[in-house]
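Consider the single chain below, provided in structure tokens and representing the form predicted on its own.
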Amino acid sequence: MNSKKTNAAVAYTGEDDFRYETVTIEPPRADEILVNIKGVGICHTDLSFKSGAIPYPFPAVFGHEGSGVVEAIGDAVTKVKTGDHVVITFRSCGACELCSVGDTAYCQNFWPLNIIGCREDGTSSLSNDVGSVASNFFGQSSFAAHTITYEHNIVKIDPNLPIELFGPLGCSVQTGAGAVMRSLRARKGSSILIAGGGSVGLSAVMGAAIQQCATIIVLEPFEGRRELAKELGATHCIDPTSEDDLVSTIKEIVPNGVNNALDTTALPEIMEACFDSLGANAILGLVGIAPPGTPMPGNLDDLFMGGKGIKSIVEGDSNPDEFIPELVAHYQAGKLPIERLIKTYKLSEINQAIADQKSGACLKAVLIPDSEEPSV
């Protein structure tokens, strides 16, 4: 098989936009897959990287929730087959101590398999007429509409199911769910506040209503994103910029504390609520990305003395093989409704979709191929 054309969205240095343009996409080597990608979400940890927050080679191809058809595969390669539909999520080694025992998501080898641009050799199999495109993203660098990605990150799916819809599984609804169902292991009947009515907090709010949660309150400014929090199984749901005392509010409906957070914001004065609003014996979760030098929430005193805890989560701590499956059978049962997150866009249309979702227009962008039609 040879090199191929294909779209993409490119980022360059200093340009604030995506540059849609035409790249070169080279042939899948022998433990390589080459997916022909039907959409891909766009998530904040695109954009912080693309921001240059985090060092990263430009130009570059980003996307890292995508999801699409097996179109060829290298030689090696035994997970799946051409025609297969997979969800591409982050890229593991397999073989790690922490890997070897299902903690894929904290892969002693995740830096190098995701985040420097490139495969482990140093080559990339992006180019344009400029020259090498920074790829590899997260293990694959879905903005465009072929990918270039692995086993360790592939997970195959039904092939009657919406595949254009599922690249969020990959990351935000894994993190979010997983964050609830896998890291707090909230349990049946138990209170939890999840700040943060995004796509990451909303799916949290799917998982809590997956594990019987009885009182699941939603800190989030806009007004139709907590009505859709509470069309997702939400108790209540607060405006945290229109209350003097948060803390004092979340306990008239809970007066002894939550037994679990989460918080998805990253914004100090949240978490720091968050943590003052936990009960004895309960547990803080942090997803969110926050700036360097921001403090911890709470106190040491609290920490001992109420049995409180603090726990950072990456990826809601999946096992991708063992976890998008179980998300896809709730999906099947109606209780895990992603599409109610989703507006799709044109790949090409990718600036627009970034500022919808910013503004608040938009909860989650999932970029649909310009050769494919969008369906919501």
Ligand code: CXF
Second form
Amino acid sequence: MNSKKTNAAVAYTGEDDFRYETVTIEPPRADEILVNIKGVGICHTDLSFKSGAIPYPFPAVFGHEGSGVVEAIGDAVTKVKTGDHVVITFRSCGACELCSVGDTAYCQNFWPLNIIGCREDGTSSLSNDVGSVASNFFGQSSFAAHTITYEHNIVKIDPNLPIELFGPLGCSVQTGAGAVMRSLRARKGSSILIAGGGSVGLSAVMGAAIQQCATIIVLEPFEGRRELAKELGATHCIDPTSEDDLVSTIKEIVPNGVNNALDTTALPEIMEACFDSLGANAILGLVGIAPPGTPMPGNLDDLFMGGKGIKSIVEGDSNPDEFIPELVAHYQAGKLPIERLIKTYKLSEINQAIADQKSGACLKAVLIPDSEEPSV
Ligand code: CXF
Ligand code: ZN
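Given the form predicted on its own, state the structure of the form predicted in complex with the ligand.
Full assembly next; the chain just shown is listed first.
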């Protein structure tokens, strides 16, 4: 197989907008898989790297919530075959101490496999007329009509499902739902406070409903998101911007404090309110990426006296080979209606999609390569 032309949204240093352009993609090497992308979610992490705040090579193709159909496989690939429908998640090595016990989200090789913009040998699968284009973002770079990815990135799903909607299971949905279902292991009948009603927060709400939490409190300033949170299972929604004393308002609902809290905002005052709302023996999970130097919420004596804990959570502690099929089964049972979170755009409309996600006009933008037909 030869290199081929495909379309991608390419980020350039110092440019606010992505450029939609033609790039060349190499054929898959022995351990690689060529996927024809059908949909890809936009996650905040894509935009953090695009901003240049974290060192990364440019020009670059981002995108790490892809889904699509396997178009070709390398000689050493056995996990999938051509035509299989796959969700593409983060990349893990599968061999380190943490991967070998299923803690793949904490893979000891996470950074070089996901965040250096090239293969481990320094080459890139993507180029344009000028030269090399950084690829391999989260082992996928799926803001494109085709991508090269790896066995540990992919989870096969039922071909009868609307594949273009399932990319977010690979990051934001598994992060929110997994935080509640796996990291916090919220108990049936328990209470949980979820700060933030974006795609991660609302996935956490769906996860809490699946766990049959009795009290699900959501903090979210946008009214539309609070309404959707209620429809997805929240029992109480609070606009944090209209409260003078957020903790008292939460304690009116759960006088002894919540059994668990999850912050998706990384805002210091919100994390502090989450901490102060914890009941005895309760855990605060943190999934938002706080700027360097952000202080820890709470103080040590409050932590000790109540047996409380704070846990940072990556990708919902997901082991994707187990957890993504579990999430798909919940979708099929009507308990994880991801389509309620999603608005689709053409890949070439990426800049509008980002603007809408930032303004709150859309909760989770999913980009569909221009050659494909969106279903929602
Ligand atoms: C990322 C967040 C930063 C650490 C690696 C995983 N997850 C979602 O985008
Ligand atoms: Zn992400």
